[in-house]
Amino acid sequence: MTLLLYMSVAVLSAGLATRAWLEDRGDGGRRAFLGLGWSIAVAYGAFALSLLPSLGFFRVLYMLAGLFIPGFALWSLDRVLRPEAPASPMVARLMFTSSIVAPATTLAHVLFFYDVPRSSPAEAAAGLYGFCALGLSLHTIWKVRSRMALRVDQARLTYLLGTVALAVCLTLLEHLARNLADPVDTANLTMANRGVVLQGALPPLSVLFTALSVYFIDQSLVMLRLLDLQELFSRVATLVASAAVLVVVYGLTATWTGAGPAYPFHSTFQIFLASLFFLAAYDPLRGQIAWWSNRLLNQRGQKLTDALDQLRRDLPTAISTRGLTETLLARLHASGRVPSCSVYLWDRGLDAFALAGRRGSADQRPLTAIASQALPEHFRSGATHISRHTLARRARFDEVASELVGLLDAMDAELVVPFLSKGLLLGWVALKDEEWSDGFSGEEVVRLRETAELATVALTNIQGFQQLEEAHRLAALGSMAAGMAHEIRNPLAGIKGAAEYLQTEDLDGEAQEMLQVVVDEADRLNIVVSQFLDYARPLELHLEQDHVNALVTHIHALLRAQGIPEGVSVEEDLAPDLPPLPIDRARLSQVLLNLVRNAIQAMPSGGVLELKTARRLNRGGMPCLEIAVNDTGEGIDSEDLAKLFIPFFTTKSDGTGLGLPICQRIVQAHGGELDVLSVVGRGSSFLVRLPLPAKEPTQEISRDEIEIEAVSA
């Protein structure tokens, strides 16, 4: 078990250091920790295999590698706390003295005490330069850690050096344990108790603390800060006090079967049925110890995995995405981990993810509506959050870990979460670290992510209800809407018939004038009980393969002989070599034909009509075929904007309301969608997508028509 420890510890290392080094061969911290991490691993494996017979010799091997760890272990945390400045020069200085001791102390064991029973004078040497070595490298870290500004940080290097120094003090009580008792005969010994004989009266404490020594120097080149020791120290705490636990029981059973070597299947029996019984009661006990061991050692961290643990019974319940958003800022934020969150949701009339709620205090507000595609991106591409602690040193030489810190920064967040249905971005959560913190742990951000999943359910939920909801009442509107028709059409054919009758008497200006209002009147009204039974009534295609670029053509010809306003121009960008799609010609003209007459009613005092083709990708991420309605008109305000596909909301003094909802059905009876985007003042885009194959190529949806700035509150 000794021997397996060192080895395990061993490769530990080298893992560590080699997987940090590979991420960036050019930093100097990551070369650093890539010496000192062989140099244990080299060192630990050697003293592990000297325990074994006839291997003796690796101890040469493991005092060679040894004297080189005080170098290495300085130049590391050297580069940990001091990134940007030069190398302090004491680590040259220890280096070189290093290069000179080791080979000269090694060759006068070889030649001089290689048959010693214990330590050789040579040895003793060697390890009094090497402990001399690590306490200078402790006493120059310390004086590092005096100068630094936060308590925090202070705090936290201050658990990073008191680890490293208990490595260090454990490993020399080792030695002086192995010395000072009297010579081994290993003759004698057995492979199963030979390394523990040969370990000396302690048992190897100094391997474990030296594991998470390079643990912690490992996180903090690799996640750019000093760790947070809080959490892992109560998850040891919770693990020693399991194990502590478990040694009671087994010798509570030792002492009372009583029954030792002379009847050992007996004590084995014995020891099987308590740990069965340990293991039956170990998972509520566990999680009590738990609990205990974070409110000692990690109490910020027990209060969010409370708030998390509250989120998962509350999230099922929410039936609506403003209560939902609520709840789960709330929650957050109330925890005390959290001081300022917020939540970001599609919004489809902007066609951006607006900010739809916020909690806490922040050094900025965060943006009001994002409508960069670099976060989508880096959700589709499979990542399960963004971290900027992670971003921060790609950001130097990475164009786009630069733009998702700008993002991140705008947001004031250190954090990002997604809610991702199906490869679809529903939003995201963005959370502000506290100042003291260096970032959420790495079990937080799984949790986090748990409880992110149990809202993109509660959110599909509640948007399929909403659906639901709007399927019952357009049902419920088609029953209606006929028998209504049927009451409305009967008198007012009546009443035109009527007027038109009259008309054919003789009768003055005023009274003809009169009843040509009742024929006008009469006939708008005829087409608002027509549209009304097209929006209420089920939608049935008839899908034939047709070329899109063809019926844009059309439409355009329609116009022209229709006659186009005087000061509108048309203006056609078609996409070559786009493939035929099942479409319903006669139902998509008649969505196009209404896009193009809004247009153009937009635009009272001239302008351009743009009819564009392109190959995109959808909000999904999926391959699309988009045909655009671009106009440089007056454009549509917010709050309208937000209204268009409402049924019976107009803008229009003559106008139904019915228009842009029977558009919407027909779009997405297709299979896809109908998005707007409008800057007042400079015109609107009304994009209608339709999906391709996914072996079709594209390019990323445009927004070269229509620019939408997200602009602070």
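Just so we're clear, the structure is a prediction, and the values are computed from it rather than from any experiment. Heads up, when I say rigid core I mean the largest set of C-alphas that superpose within 1.5 Å between the two forms. Residue numbers count along the first chain shown, from 1. What changes on going to the form predicted in complex with ligand ADP:
- Remark: with the core as the superposition reference, the CA shift of P103 between these two forms reaches 2 Å or more.
- In the core-superposed comparison between these two forms, the C-alpha atom of D409 has shifted by at least 2 angstroms.
- Once both forms are fitted on their core, the CA shift for G672 between these two forms remains under 2 Å.
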The other form holds:
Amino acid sequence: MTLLLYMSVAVLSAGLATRAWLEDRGDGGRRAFLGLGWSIAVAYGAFALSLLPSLGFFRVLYMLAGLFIPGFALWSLDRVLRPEAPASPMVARLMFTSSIVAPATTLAHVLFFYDVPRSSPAEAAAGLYGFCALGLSLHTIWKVRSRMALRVDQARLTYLLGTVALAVCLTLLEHLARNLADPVDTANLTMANRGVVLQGALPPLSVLFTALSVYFIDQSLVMLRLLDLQELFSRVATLVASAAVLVVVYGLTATWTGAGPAYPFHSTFQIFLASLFFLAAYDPLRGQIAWWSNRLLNQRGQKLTDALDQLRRDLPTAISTRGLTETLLARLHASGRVPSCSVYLWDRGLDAFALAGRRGSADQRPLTAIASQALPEHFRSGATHISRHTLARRARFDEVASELVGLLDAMDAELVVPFLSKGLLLGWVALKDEEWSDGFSGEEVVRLRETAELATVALTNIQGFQQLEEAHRLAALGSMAAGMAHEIRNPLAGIKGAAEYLQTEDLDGEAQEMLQVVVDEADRLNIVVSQFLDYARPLELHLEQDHVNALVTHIHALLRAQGIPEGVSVEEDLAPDLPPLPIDRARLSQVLLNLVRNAIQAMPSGGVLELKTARRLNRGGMPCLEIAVNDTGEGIDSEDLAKLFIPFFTTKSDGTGLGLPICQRIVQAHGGELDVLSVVGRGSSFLVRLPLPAKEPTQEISRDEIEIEAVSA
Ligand code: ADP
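Counterpart to the form predicted alone, namely the form predicted in complex with ligand ADP:
Whole complex next, starting from this chain.
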């Protein structure tokens, strides 16, 4: 083992140095490193061979090559640190003295002291010179450190010098332990213990640090900057600590079984070394082993893993919600692990989660929209996924669980993984499992959740991008609208003025009627242009703390003053103790008046208009103040519901279709949301939700006034 270790570091040094040199033969640093790598390789190689029976004479080569290491080390480090500057004069001096001391001491040893049983005076002199020279090299480099401009470079160099210094000190200690001990009688040594005994009392720890130093210098040369040694150090430290733990475990086991080794230091070191190699190789190998065993024993699971890996690359590049849904479903289904899957996404217009896409065979047609609050509430309570398997047991005695199981059945799914963004449910992916399988494994669920998290990020990015696009479009539309309004309004005023002038003339009844049409239509066009301007222009709010209840009462009074149509009764239901909020009173009045006007128009044969205020939770589960404008009118069908906030959508002959889009803009500018709930034939409810400070007490949203329609196919 000792011999092998020396040999492998020799091969490593020579290999790294030769490769670096071959890549760029003209580079001075790489030439110096070639010298260093080979002098270490020859020295270690010779030492390893000298451990073998009848090859003791290789010690001479070890001595000769070892004495050139300090010079080459200084030269290499000097080139790494100051590639532009001329080589330090100390390099030439060291190389010169080494080229005299090395042959001189070697020759003296061979001629006069070859048979000396322990370290000869010539070897001692060579050792003294070698270690002094190494010390001098380190000192020279240390001086360069203080001149370095970057603190980070200084820190990195400290780590590099620390490693080299440790290699030098450990080598020195091992030498001393070897040479100060009694001479060894090699005749009694077996092949198994020969290396260990000849190495001396201390295990060859220095070899590891030499290998590390060579690797660091090589990387610094190849990457043209000092390596981030701190990071490498922490990795090495983790490995060493883990190996040390394993050593303790082995040690305890050996003590327990009473099988104490003959050379405890060396055995401990060898176990440590083996653990180190095992741990270093284990990490990269682990993935490969898992991949192969999965391939052999769990082909379907592996296909799902491959599909999810592919999705990890695909999802971030999706640029539309549709594209993202399609990619997700196609990959999951193609994996063969999921017979069918579907994606549901929040649909503002429907006020429900709508089926955005589906793949695979289905025993039944799944729900196309889900308005139930059970799923969002379940995820809001911290659940990371819903598995039918685990819920089914609870469903017998737990109402919520039974509702969830019902929903899963309606979606034809075994597992639901949500797209949750900061507690807000954007949608989910529902997966069916194989008939014969006993559910998705824990690991599969974890990987599916990771993929869903990625899809959530992609979804929010797409939505953010679409909003940005919309903002740009509106800004362009705004400036166009201002110009267009000017172009229309001036001639319009002229047309209306001319028609009104002609009305004063003595014209017959039909002509008067026609002129009245001109005046009315000019007025209507003027309203459309003004409203369009209002919608397209950037919105500026003048916020002041005000009581919403007072505003609602004011609107009610205004209605009474204008005259409430016959058959319509107006009711107020205002929550007491509502805090004042920062609102733009004029803009919010505009919103409420528009909603109230729409509500009255929706009740041509009379009904009840209710103005209600309450504390609620908004879609994101945050406390809010809700102003509801409820009517018992004709209601809105789901097709129209989806278009309500699209500019110019109207079902009225004299409508502009801009009222609700403007209301939505104003409410959103207050940081709030405008929601609609409606049932055809029963009435509609327009809900203005304004954010409340978070510390306000809240109560659960109750939707008792209006039930939401769950649209099912
Ligand atoms: P306009 O009132 O000019 O048509 P809006 O944007 O205010 O424009 O409204 C758009 C459409 O929404 C209306 O044409 C109507 O069909 C529908 N709508 C709005 N409020 C109600 C309501 N309370 N009940 C039924 N339908 C409504």
